[in-house]
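Have a look below at one chain only, the form predicted on its own, in structure tokens format.
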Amino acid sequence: MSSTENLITSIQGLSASSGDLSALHRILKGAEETLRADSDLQLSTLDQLDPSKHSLGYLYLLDVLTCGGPMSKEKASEVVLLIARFITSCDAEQIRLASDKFVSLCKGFKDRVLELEDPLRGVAPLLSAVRKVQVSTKRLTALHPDCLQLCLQAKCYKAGFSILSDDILEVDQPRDFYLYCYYGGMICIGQKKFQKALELLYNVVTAPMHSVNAIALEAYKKYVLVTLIHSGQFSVSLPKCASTAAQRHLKTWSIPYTEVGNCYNEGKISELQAVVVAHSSDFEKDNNLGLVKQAVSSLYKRNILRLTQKYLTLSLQDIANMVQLANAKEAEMHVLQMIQDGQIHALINQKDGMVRFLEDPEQYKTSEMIEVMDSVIQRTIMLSKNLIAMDESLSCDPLYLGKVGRERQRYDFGEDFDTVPQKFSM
């Protein structure tokens, strides 16, 4: 009986119970190198075993099997649906003892679904595999940028979105950080949800760094617009606990998107085009042209909303005039996208074309609003214990606590200062 013969009959034989599985996992690390040389081994070989039973031996066999260099369209095709069906039938439990390869697994999934220019085969396998590998919803994973990375390349705004509802606390490598909320803010600006869009954009902006990396100036970049957008208006100074990396070199290699930024403020269109005009060639290239287009075509909006703080009522042609529309017609599509859109309240006499503004009409008293209310009030008290249980947690952490106490030694800050509790010494 061969190697690989005596190695499938383990999985088989032992994985069952929790005991049995601790077993295997040390015979598949142990032959995990004789596997690779072994000749005899071939994709037909995992039809022996269950991957929904025998699921920690047939991860180990499809690694060594599919992570070899360049394939054939039909053979990394064949490759992809196989791991598909893998990744959305294994048993969570059994992956998780082997969760650094079972990533890598994932990883080479999504490269090969992109090799095949077919990103949306991959959506479903990694959204699967995330909930599999996530331990708890407040733990950002490693294939969480995969995953959106996947869902943005394939327009599945909708399914990216699902996993960004999830308040993360706990992130093991900031470039995972890094890469979810720009993903993430991606994707929210694909389905129109610019607040919280800008929430993620502004986690990588104000993130801890050293100096400032790629992802962080290309956030900042779509952090400025999506400002405009969303707030219709801009602020030269970051954040104040942003980086002094970031609050230094941020606005200095984003000199047109600052440029945009200043001139929407003033309010002018005219200007605010041609600025955009003179950087075009930038914004296409940083593939942001769109949203740039978005950003100017919102300052029309923000126009009309300063005057209903002015006038109660207005002409379309008037209107039209004042914020730079080419017509009145134009002015009749801008006030009522925004009536949709809830940014005003507003009556169009069509005869004589007269807009009334009116009051907001909510009185914040239905049992909907109240609903709404109370659901922000328990996340944010849930949010408030997180936060609470998380400073504990770092104040009886050995490491942090010795650090502390090195650094009051060599100020010597006297006794205005608890010195470290002697259980914590380093």
The other form holds:
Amino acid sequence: MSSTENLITSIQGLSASSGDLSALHRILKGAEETLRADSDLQLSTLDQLDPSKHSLGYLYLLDVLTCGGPMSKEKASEVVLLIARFITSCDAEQIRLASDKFVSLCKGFKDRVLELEDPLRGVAPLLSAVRKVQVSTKRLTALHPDCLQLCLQAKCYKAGFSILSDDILEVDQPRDFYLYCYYGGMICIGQKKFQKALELLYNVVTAPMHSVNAIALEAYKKYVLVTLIHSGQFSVSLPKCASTAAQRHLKTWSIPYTEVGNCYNEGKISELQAVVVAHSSDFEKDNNLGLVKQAVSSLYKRNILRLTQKYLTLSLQDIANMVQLANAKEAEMHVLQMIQDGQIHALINQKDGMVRFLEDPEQYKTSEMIEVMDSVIQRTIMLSKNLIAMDESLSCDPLYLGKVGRERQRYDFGEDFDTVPQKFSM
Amino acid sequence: MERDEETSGPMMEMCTNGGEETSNRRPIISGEPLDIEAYATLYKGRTKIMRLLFIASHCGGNQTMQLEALRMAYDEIKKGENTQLFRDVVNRINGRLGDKYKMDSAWCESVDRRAEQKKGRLENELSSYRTNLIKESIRMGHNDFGDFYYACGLLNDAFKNYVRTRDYCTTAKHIIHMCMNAILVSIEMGQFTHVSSYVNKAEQNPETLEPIVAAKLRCASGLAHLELKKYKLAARKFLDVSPELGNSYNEVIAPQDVATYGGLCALASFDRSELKAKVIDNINFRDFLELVPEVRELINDFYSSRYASCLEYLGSLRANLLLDIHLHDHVDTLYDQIRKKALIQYTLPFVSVDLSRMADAFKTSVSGLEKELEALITDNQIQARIDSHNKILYARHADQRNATFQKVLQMGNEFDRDVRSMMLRANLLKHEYHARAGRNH
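Pass me the form predicted in complex with the partner chain as well; I've looked at the form predicted on its own already.
Then the entire complex follows, led off by the chain already shown.
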């Protein structure tokens, strides 16, 4: 009892400056065991502390109190409320001192929220948690995938999308990264932003890995379907930068999807639908049936797009025949939809039932277009700078230099081309 | 009585022709149904028999033609020593030509016996030459063996023996002799890769070749390219054949064939300038084209854009070309390519083309023409778009400026994506490396 009292007073006292905070941190680390053993510790003791000022101490106590096993529903909901309030009001500086603890606390929070089957409660707190734990917007934290998972469960895609708009350039844990990309891809699919979804899924599929893991496999299946929807082409071979393990094994595990892809390339709707029906049980098992249906409907769009390359005017009935639609009315609907989406430029003459395809009216002369080009140029310059910085930091990395030094004998650089100083050769 | 009638026919023709085989008044390869006798006189040796048998098996339901071909084949085989082919032909005739053309087992046995004796004699001679170690005799011995096997129809053994003479060749003439024999057997066997390699070997000869030999080699090489579907190279080789070839290569190819193969392959694969320079203005090749006036006409028609008559000639020649042993597999592809070239050439000079007039020019319906044009546009061989409402084809030239802008923006986005992916992958690798290094230390 007294040790807890002491602890609380020291927390209250030492939470002011950074020097005090490091001292406090040491005390807390030492006292953790005793805290856990203390069975009198109650949630009410937390009322003595202010989460925004005494975040570090609050964090430790909360962790001890809530990391216990299964709780009753009321207790769980009370705990959830407490943690949510803590997360929203805690001080980011203090939290970062004990980021591992914070992360595990949040993960526990997420589990409780999912147990309560109320993911919506957890979305906002976790969003702010991610922002607080992040050291820089370029770095992936362990909380990103959890936050995205909750957003998916709660179906608030917009919230999840706001996290995805950061560019992640540095990654610590591969598993976090895979999950982040996979969930991120799913959120983008939900928002119908297929370009970004494709990017994220592509990153998972081509990530370096020694053996195929389940996340990569699921991501590959979705990647195949999204490529069909977005770019209308499918190639069985993976990009060259994918790891050899992925290249060899991913395809064998996702045969129904590659079949759909190959059939799509042929361009015949009826065959594609037959293939889909044949494998519908597989698709349902993977929860991909909705995506597959979207892919099938995108085949119509792709075929109509191809027609614009060859024809200047075409009757609606001809379009319907060539694309295998039922009648001219459906063809009109499809073409109208595509014009509205901006995928084609055309004029429909309802009197004759003719469609006239136009060229892209974009002349690239407006000031908006210049702004767009300018921003793209700036972005490219920034990226190049990042790349050069990365290269420089790598060439100063002792581990890397050690490895090159060791392999010096393998590469005959010649006397006058010594990239690595002698002291690194072993 | 019957006999006289049957045999006097060809004999009379031979008399009126003056005994020569090239001065036929009527062109042999033309739109009319093939005159088998005249066709057969163009060739000699084994190829004559093979061609006749090919015609017999590919002439469709035309009984008279089939029987005619089989009869001539029978006569020709009996002049030789190939009993296997003899049995084959007799089976095919199946008694339909009467008593004279049935199985003559006595003849077979006597030929086989003679063959055995000859083989024994040749073997003895060869072994004696071998013990004497006279190179020239050994070479002649193997050569004789090769000839013997070739006459009997055992082509593989013939080829082996001809190739064995290589070790005993002392002069360039010997080497050329060996190459020509090897080429002949390879063509009969249908192994055209060998043909190419032996032609190369012969052409690498340091001495200049006689013009006739050079022409023969070019024919052989052209045939090889044709079989391998390399129509442009085949055309070039055939067009280079000098007219001195005449009939000297009858055991493989006739000058009419050189003209036909060369002309069609050139039409299917050359562009306009090459067609003019190498075919129309080619003085040497003109002599060959005189032998097949229909091919000459159709090439001129194509060049002067008279597509309807060009395609008409092609159509009429088709039936006979399908009976040719070397061209049979390629007729459809070549025709297809020629037709496509005609369509492309037709649309090239115009900004807009009325599809109904074009359909008339090509003797096809407007909807059929639309489908063909669609295929060509998809392949990017015609830069145009079809106005299906008014049935007009409009040429479409891409706007370079817009296309450039579009490409630039796209490239910028791709660079962005790729570099970010790369940095992520590098990060993952670095992390893995650190993790592994951490574990080792």
